[in-house]
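The chain below stands alone, shown as structure tokens; this is the form predicted alone.
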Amino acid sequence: MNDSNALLTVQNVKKYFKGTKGCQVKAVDDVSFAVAKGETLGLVGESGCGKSTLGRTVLNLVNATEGGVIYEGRDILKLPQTEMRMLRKKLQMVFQNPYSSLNPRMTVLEAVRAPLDIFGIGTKEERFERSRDILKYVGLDEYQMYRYPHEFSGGQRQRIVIARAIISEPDFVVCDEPVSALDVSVRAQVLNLMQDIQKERGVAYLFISHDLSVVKHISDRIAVMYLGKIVEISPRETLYDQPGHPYTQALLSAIPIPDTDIVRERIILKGDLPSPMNPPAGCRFHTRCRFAVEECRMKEPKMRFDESGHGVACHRWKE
């Protein structure tokens, strides 16, 4: 997409952690992308590839090693803490585990109202009415406001977490595996709720998941992450119909097909995921790639885009 139309732009972000014996864990390594207003960008990859770290770094919840995140013309990674604190009402997060992201000592009303209290939005009566309305909007009744998190199911807790995230009317929400802890029957309800919120309020999502079927349902564009780097980014249909990176092809081949008459080649990746403390030289995927050549081992591929906005970081793309 054109960065001039972006709501939020991530520019060459890196996040390195200190490892043992002076080594660095390169959890996020030179990642760039943009998200438009009202868009959902899906972010997929194996466990441990850096997806959650990237989401937290984008929101400045952990300090970036390098790079910038531009929102409303400002690099939020360089803002003073006082300015960043006031900006958080526009940049929110839905965490993976609804069981641990709610304070067990706070009622649902107190938890959902907390952003309004922190940012000083409205009077006491207005905060109550707004909290009641947002809980009703996500499917909870008024009498449930005075209950505690342990009295709710996992799906209800995630609805409460979503209500807390959107009550301050944010522009951008990072959703870190928001349905992975839920039963399959409840996932569709929560995903549909998120899409309804997006349509009515114009909020943009960075939707992090390892489930490609879920990402396909909710995303407009999808970015594929491997060992701290984005290896492919594309409009949803293009990625699923014409995956360009061998890693993406392997991920898509693992999606179960309910129709037993359809036979699809299953691509089995050889070897284990390399350590982010000592990533391979050249293309980081070459140690597991069936198409790797000498160039892949020696030179790191740059992201190349075609006219449709489909970008792939692979030396052999379109060969």
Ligand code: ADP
Second form
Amino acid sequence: MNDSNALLTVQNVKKYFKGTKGCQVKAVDDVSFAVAKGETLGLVGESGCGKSTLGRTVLNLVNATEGGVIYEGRDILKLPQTEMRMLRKKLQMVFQNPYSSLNPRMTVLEAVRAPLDIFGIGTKEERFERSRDILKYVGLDEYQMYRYPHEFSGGQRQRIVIARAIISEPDFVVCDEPVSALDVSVRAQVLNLMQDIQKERGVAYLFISHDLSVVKHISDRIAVMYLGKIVEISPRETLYDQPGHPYTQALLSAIPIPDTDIVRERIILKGDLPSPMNPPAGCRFHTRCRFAVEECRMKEPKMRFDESGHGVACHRWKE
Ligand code: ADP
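Given the form predicted alone above, I would also like to look at the protein as it appears in the form predicted in complex with the ligand.
Full complex below, order starting with the chain above.
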């Protein structure tokens, strides 16, 4: 994608937390990317690499340490609270756990109507009708509107959470592992619903998952994160067919290829994910990389792009 069709541009965002003994946890460390209108950007990486923190920082739900997020010509990380609150209807989030993201004392109707109430959208009747319609759209019957979250299955609850996220007609939704807590049998249904919503409403998603096989079906492009940094970003097919970063190659090698005789060599990553309090010097991945050379230990690789928009932060890419 080019910058002219960017809906949202993330510029050099950092989020450091205070760690123990005065150390900093560099959860997100100088991340830049853009999301186009109506596209899905998948964000993958091992647990603890900073995906959730990045998603929350981009939406200004936690304060960034540095950097900016440009949306509608303004840096939303610098907006006063009151203006940010009004923008929330356009920038929404769906969390992993549908059990904890719904208030147990609110009926489903109240939960889904809440954004309209908060942003003062429509009359009372309109708010009711819109809530009823959106619940129907995500697959719930009218008689279920007055029930409480505990009366629903995990898949139904996530449908309700999705309804609440889209009722204010957002342009951009950060979806943080939205199907990870669901039974495998209902995952595909929820993913299909999200894709239908995107087709009909043109909403863009940042779709976070630790699992490359989940983002494969839903993403237009995919970004791979390692220890607070994006190490590769590319159109979906390119990432799966020609992964450029040794970390992406290792992640992909762990996914079985169904219904084919292709046997991919399984690349076992050496050691554990290093601590974000003390990331390795040079390329952060060099301690686990099978191709690392002296340069990788000394110098941090910059993201380089080819003409197809495939970007890789590795000294040895296309050597
Ligand atoms: P992921 O979503 O990829 O699993 P997270 O964004 O949750 O990763 O976490 C990235 C790193 O930041 C981890 O090392 C985590 O322990 C740390 N972290 C996340 N939130 C906080 C916090 N509020 N305070 C301190 N450290 C945090």
